[in-house]
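Next up: just one chain, as structure tokens, the form predicted on its own.
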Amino acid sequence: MVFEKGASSLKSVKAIETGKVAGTNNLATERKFSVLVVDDDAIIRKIHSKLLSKFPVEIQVAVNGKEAVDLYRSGAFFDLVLMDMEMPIMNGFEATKELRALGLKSLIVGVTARSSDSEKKAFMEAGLNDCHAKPLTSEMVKSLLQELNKNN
């Protein structure tokens, strides 16, 4: 987020909790985004889950992969997929391995707690559109859904 000069903290914070994020009117659509937050933290899932909830979209939820790639094999779609790296049952590699083999061409964005290069280049290669440090921000969130915007 951006300060302006004598903005406080405070105003900022109270902006995100309340919605009122500049910009965020232009992601109106005819139809509201479907977005899962795949992640076994349940700590990142509600952060992610209440930065979405801002924005008109549909939030959907998993705690591994395999819960993900049932989801999507069940007939559930997603717009974006906020997929975590490391997780129990199915790791967030094999994940969206599978959900690209299985057809899926929606974005997938990596969210993780590692920052070593090579780890974030192996899960790129995976099949994600891009990757992010996590917790994402609200301006990253913003962001994300200006692309998927864009894009349909």
Second form
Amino acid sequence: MVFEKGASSLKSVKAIETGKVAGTNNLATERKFSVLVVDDDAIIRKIHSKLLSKFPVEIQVAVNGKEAVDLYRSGAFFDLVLMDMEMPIMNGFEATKELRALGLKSLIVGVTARSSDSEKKAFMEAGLNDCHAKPLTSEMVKSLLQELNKNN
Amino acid sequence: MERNQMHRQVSVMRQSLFDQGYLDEQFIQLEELQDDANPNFVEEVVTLYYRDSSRLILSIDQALERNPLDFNKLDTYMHQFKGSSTSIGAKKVKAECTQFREYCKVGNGEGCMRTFQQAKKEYTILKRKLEAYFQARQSGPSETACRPRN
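The block above covers the form predicted on its own; next, return the form predicted together with its partner chain.
Following is the full complex, with the preceding chain placed first.
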């Protein structure tokens, strides 16, 4: 997996500096990441937003792929996008392709209820960095943010 | 004494939901997200589930009345219903959804109808049990998430 910082000059990342806690991988010492949760399912948006709220991140939500693309076009920046596959108006596959075509180089992670490897592989081909079953667990979210942290 | 008894009652109710196979690990994941800012987070998620899935159930009911059955559409609806049920840890409901989708794959309309009736039954039973649990939880002392006993 290759993680690249977004190139947009409009990114608005806040830096949070706090004391380091010995013996722990302290996410609070790292800059505040911006995460976009894209899902038409209100339950998933609620769960993933709550999971993310446990960490020092800015959270935005979009209810379908088109909304996500429109947000990016309007100048919003995201370090991490959690992208659902099946959504009305514009699905995750199309939205991912569009975001990559528009120049978003940040981490885009697919989250899908589709469990087969072939379905995940097909979704990956849109330009995802990774793909996981939903809902995500707190461990998975922590792992994603730690990976972002490492690469920034 | 009464406070401890209520606490035990709530705990027993909760444990039975796992022991009887109504809920799985995902419910505990939701409980672990509860905090002072959102002390009723699980109840909010479950309420959202029952609100949103009622529309899906209606759509599936209507789709099952069509002749011939559109198994692709049925599978799409059920995929959504299964996804939502998975998100709250509704184990028995999820199992029926999986079975339904198997029947869709082979075009077994009767199997779909039978399984859907069972899914609705499990859905309703779980709703009643969760309502009773949340009610007891609200009236009793606050409950913290803990892994079910094996």
